[in-house]
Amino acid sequence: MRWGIAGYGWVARDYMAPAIRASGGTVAAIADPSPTSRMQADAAGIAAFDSVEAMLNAGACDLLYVATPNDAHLAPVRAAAAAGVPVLCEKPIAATLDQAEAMAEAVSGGALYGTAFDQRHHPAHRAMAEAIAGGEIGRPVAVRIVYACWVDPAWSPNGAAHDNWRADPARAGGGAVIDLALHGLDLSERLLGEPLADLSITLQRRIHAYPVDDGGMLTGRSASGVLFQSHVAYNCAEVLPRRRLEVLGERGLLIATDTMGQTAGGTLARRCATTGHDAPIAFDGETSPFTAQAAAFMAAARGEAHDFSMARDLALMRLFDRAYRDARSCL
């Protein structure tokens, strides 16, 4: 399948484009207003357009991946839906709930839409979901997440010149929390097989001198009463332990270390609640969550069963938006 990419920045270029190829797809075209991005695509043998509309009108792609800044998701999703092209859009759905609602309306006619919650596709997290569903830790009690990194005001990937729009409240819709926390929220729903019912957020602007939050603590519970806790941050040094996922159950604890993120690998183990002994759980350590996600979306576009759902993702965005607005009023 031929993919088009809207917004050829570092995530699309360094992670999603290789993942598309690894999953058997082709990066056929990109659309980006930046001449530099278009030159990079052209150098890689990829057709480059200055707008999504031009790319779609040229019939250059079968699928669209949207990786623009958060406040620029709506237009390409609308254009893809109007053209009948399935669209996978980066998280969060949009910078604001109003924009997310408009996107839901745009795809309400039946267009295939997916939010790029790549963590639900990580092989280790799939193995965790299977272990939970199989009763290996008994009834789940709590989900605990640490997902942090370092993003200062001048941050740029690989030291390259970069527009750090993630620290711009208008373009990003917030800071560390809107960028990182939704991954864990969606993942908890995937692991537990049920939605979150309540959510509270406490923000901090502790280290970095920019107008958005650089950290946050989220707490909540699922529909059946499983507790949820997540610490996300832009103020944690990369060399420190910063990616950990635990699911506590009545008969054991699942521990995933260094699985959350863009790359493959990490470790997964089950700790027995009786003996305290750890037993590793095998999973595919070579496939990245981006690659697994691209493969899943292509399968969905071919008509195979899938779990992409705008209705589910919009419900989570509504829950998140209420808590995030309350938290920002106290920051």
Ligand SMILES: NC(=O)c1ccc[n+]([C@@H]2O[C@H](COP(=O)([O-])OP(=O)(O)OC[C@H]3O[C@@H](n4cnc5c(N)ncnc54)[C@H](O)[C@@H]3O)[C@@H](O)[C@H]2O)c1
The other form holds:
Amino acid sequence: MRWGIAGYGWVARDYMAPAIRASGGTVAAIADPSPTSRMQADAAGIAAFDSVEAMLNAGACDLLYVATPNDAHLAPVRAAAAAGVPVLCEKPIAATLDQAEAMAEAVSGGALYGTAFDQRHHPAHRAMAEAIAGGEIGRPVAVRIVYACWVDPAWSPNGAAHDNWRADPARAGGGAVIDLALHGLDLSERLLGEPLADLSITLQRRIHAYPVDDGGMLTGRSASGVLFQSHVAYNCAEVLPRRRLEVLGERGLLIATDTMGQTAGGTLARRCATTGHDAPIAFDGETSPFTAQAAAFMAAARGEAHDFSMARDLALMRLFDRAYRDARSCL
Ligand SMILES: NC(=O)c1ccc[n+]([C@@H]2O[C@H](COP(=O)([O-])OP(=O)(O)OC[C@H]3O[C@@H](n4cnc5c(N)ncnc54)[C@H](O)[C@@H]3O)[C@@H](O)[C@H]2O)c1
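Alternate state requested, the form predicted in complex with this ligand (shown: the form predicted on its own):
Okay, now the whole complex, with that chain kicking things off.
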């Protein structure tokens, strides 16, 4: 299948394009207003357009992946839906709830839409979901996540000059919390097989001199009463432990380390609540969450069963937006 990419920046170039190829697709075209991005595409043998409309009008792709800054997700999704092209859009759905609602309206005519919550596709997280559904830890009690990194005002993914829109509240929709926490919120719903019902957030702007939050603590509860807790941050040095996911159940604890993120691998174990001993849980350590996600989206576009759902993602965005607005008013 021929993919088009709107926004050929860091995540598209370094993670999604290789994942598309690894899952059997082709990166046929990109659309990006930046001449530098278009030159990089050209050098990789990819057709480069300066607008999404031009790329779609040329019939250059069967699927669209949107990886523009958060406030620029809506227009390409609208254009793809109007052209009848299935669209996978990066998280968060958008920078604001209003934009997310407009996006839901745009795809309500039946166009296939997925939010790129890649973490739900990580093989370790799929294995965790199976272990929970199979009763291996008994009734789940709590999901606990640490997902943190270092993003200072001059942050760049590769050391080269970079437009750090992540520190701009209008373009990003917030700071560390809108960027990082939705991964864990979506993943929690996937692991538990049920939506979150309550959420509250406490923010900090502690280390970095920019107008968005650089850390946050989230607490919540699922529909059936499982607790959710997550610490996300832009102010955690990257040599420190910063990617950890645990699910506590009445009969054991599932522990995943270094699985949250864009790359393959990490570790997964079940600690027995009777003996305290760890037993590793096997998973495919070679396939990245991006590769598994690209494969899942292509299967969905071919008409196979899938669990991409705008209705679910919008419900989560509404829950998140309410808590985030409350938290920002106290910052
Ligand atoms: N799932 C993940 O793990 C993950 C990781 C990183 C980023 N992301 C998401 O991906 C998106 C992009 O992040 P990034 O770090 O790659 O940003 P980036 O700044 O590196 O790249 C964004 C690209 O979009 C281009 N662009 C801007 N406006 C555009 C428009 N209207 N049409 C087409 N292209 C446009 C820019 O020129 C740039 O090349 C964000 O939504 C971010 O939240 C997700």
